[in-house]
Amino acid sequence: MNLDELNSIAKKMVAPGKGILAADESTGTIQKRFDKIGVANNEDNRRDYREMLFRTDTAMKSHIGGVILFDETIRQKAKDGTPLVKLIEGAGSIPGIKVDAGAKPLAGSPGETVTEGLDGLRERLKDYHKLGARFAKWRAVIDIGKDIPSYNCINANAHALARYAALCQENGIVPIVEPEVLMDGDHDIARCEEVTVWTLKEVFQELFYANVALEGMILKPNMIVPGMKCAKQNSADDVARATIRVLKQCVPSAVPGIAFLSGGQSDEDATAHLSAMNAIGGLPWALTFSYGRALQAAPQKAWSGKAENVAAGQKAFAHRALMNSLAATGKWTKTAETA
C-alpha cells in the first residue's frame, strides 16, 4: 500500500468546490429511473445517457472530483469507441467503482440486512484498478424501526465495511465507506442521532481493527435528518448542527474528505443542508457530495432518451452541479437556483 498516493486520490476526489458523481445504479436501479422517463433499459440507452453526462464539459472538469460506475459501465465504450473510463479521465476527473452485492436478510435479525460481496473482491479489485478504477464504494444499510437497529446488524455492517476497506487499500484503491443510516420511518432527528452516533463509532473501531489507514479513505454518511414519515421536518440549520456534533464526535480529523449521500432528500434540500454545513466552517474535513438521485434525476427529465434533449440534460446536470459545487463551499443560495 502506498499510503502517500491513497491520500492524494482521496484529495482530488474531494478537492475544494468538487465532488462526487453516484453514477453506479444497478440495472435493476435505472430501471425504475427510466420507467419514470418513459426510456426502455437497455444497454445502449444506459451507454447513451451516461455518455452525455460524461460529455458535460462544464461540470465534470470543475465540480466532479470521481465518479462511481457499475460493472457494466467502467466495461463500455462511447458511441465513437471511446471507453467511458477514458472520458472521466480526460475531463480530470477519477473513476470509481461499486464492488458490493447489496443487501441480503440478516440471519437471526429479522427485518435487517448485511451488505454482501466480500468473497472473491480481491481479484476483483485486482482487475477494477487495470480498468482504471482507483477508488471504490461499498455500501452499508442501517435501517431504523421497531426494536431496531440491534447490534448484530450494526457490527456485521461495520466489520464488513472494514474487510473491504483493507482490500482497497491493499490494491492502491481509495475506499469510499458507507454506512447509511436510512431516512425511512417516522423518527425524529433525534433518534437519527442516536443511531448515527453508534454506527459511525462501531465502524470507526473495526476500521482500526483492520488496520485501515484513515488518511487513505473517504466517509460516505448520511445526513442528521427526520425520518420522512415524521411530522415534524427540521430546517437546515437544525440538519447542518446536528450532522456536525455527529461527525465531531465521531469521525478522526485524519480522514481527508466526507461526501455525504443524499438518502432520498429532494434535490434542494440536500444541496441546502450541505451548503449550511460549510457555512459553520472550521471543521478538519472538507464536507462534499456524492450524489445519485440529487445530481441526475434532473438530468434524466431533461434528456428523456432522446438524442435531440442531450444538450437540455447536460444543462440540467451542469446547473444541479454547480448548486452542489456552490454548496461544497458554503456559498449556495436558493436565489442561485434560478439565476
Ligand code: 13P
Second form
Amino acid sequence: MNLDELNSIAKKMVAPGKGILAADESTGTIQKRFDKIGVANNEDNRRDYREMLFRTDTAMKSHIGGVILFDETIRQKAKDGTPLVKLIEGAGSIPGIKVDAGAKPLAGSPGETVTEGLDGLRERLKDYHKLGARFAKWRAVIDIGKDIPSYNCINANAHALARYAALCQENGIVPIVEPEVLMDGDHDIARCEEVTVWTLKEVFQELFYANVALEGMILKPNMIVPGMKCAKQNSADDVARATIRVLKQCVPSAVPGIAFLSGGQSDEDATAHLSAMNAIGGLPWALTFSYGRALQAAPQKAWSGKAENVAAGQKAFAHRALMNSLAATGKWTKTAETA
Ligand code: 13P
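Could you switch over to the form predicted together with the named molecule, since the one displayed so far is the form predicted alone?
The next block holds the full complex; its first chain is the one shown before.
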C-alpha cells in the first residue's frame, strides 16, 4: 500500500470547494429516477444522461472532485466514442466505483440488512483500477425502528465495511466508507444521534482491527436529522450542531475528509445543513458533499430525456454543484439560490 498516494487522492476528492457526485445508481435505482421523468431505462438513455452531467464543464472542473460510477458506466463510451472515464479525468475530476452488491436480509435479525459483495472483491478492485477507478464506495444501511437497530446489524455491517476498506487500500484505491443511518421513520433527532454515534464507534473500531489507514479513506455518513415522519423537524442550526458534535466524538482527525450523503433531504436542506456546519468551522477534516439525489433531482427534471433539454439539464446541475460548493466553504446563502 502506498499511503502517500492514497492520502493525496483522498485530499483531491475533497479539495476546498469540491465534493463528490454520486452517480452510481444501480440499474434498478436509476429506473425509479427515470420513472419520475418518464424516461425509458435503457443503456443509451443511461449513457446520454450521464454524459450530459460529465460534460457540464463549469461544475466538473470547479466543484466536483470525484464521481462515483456504477459498473456499467465505468465501461461505457460517450456518443462520440470517448470513454466516460476520460470525460471525468479530462475535467480534472477522479473516477470512482460502487463495489458493494447491495443490502440483503440479515439472518437472525428480521427487518435488517447486511451489505454483501466481499467475495471476489480483490479481483474486481484490480480490474476497476485498470479501468481508471482511484476510489470506491460501499454503502451499509442501518434502519431505525421499533427494537432496531440490533447490535448484530451494526456489527456485521461495520465488519464488512472494514474488510472492504482494507481490500481497497491493498489495491491502491481510496475507500469511501458509508454507514448510512436512514432518515425513514418517525424517530426524533436525538434517536438519530444515538444510533449514529453507536454506528460510527463500531465502524472505527472495526477499521482499526482491519489495519485500515485512516489517512487513506473518506467517511460518508448521514447528517443528524429527525426521521422524515417525525412531527418535530429541526432547524439547520440544530442539525449542524448535532452533526458536528457526533463527528467530533467519533471520527479521528487523521481522516482527511467527510463527505455526506443527502439521504432524502430536499436539495436546499442538504445544502443549507452543510453550509451551517462549515460556517461553525474549526474542524479537523474537510466537510463536504457526496450527494446523489440532492445534486441530480433538478437536472433530471430539466432534462426529462430530451436532447433539446441538455443545456437546461446542465444548467440545473451546474447550479446545484455551485450551491454545494459554496456550502462546502460555509458561504451558501438562500439568496445565492436565485442570484
Ligand atoms: P443520496 O445523496 O441520494 O443519499 O445518495 C448518495 C449515495 O451515494 C448513497 O449511497
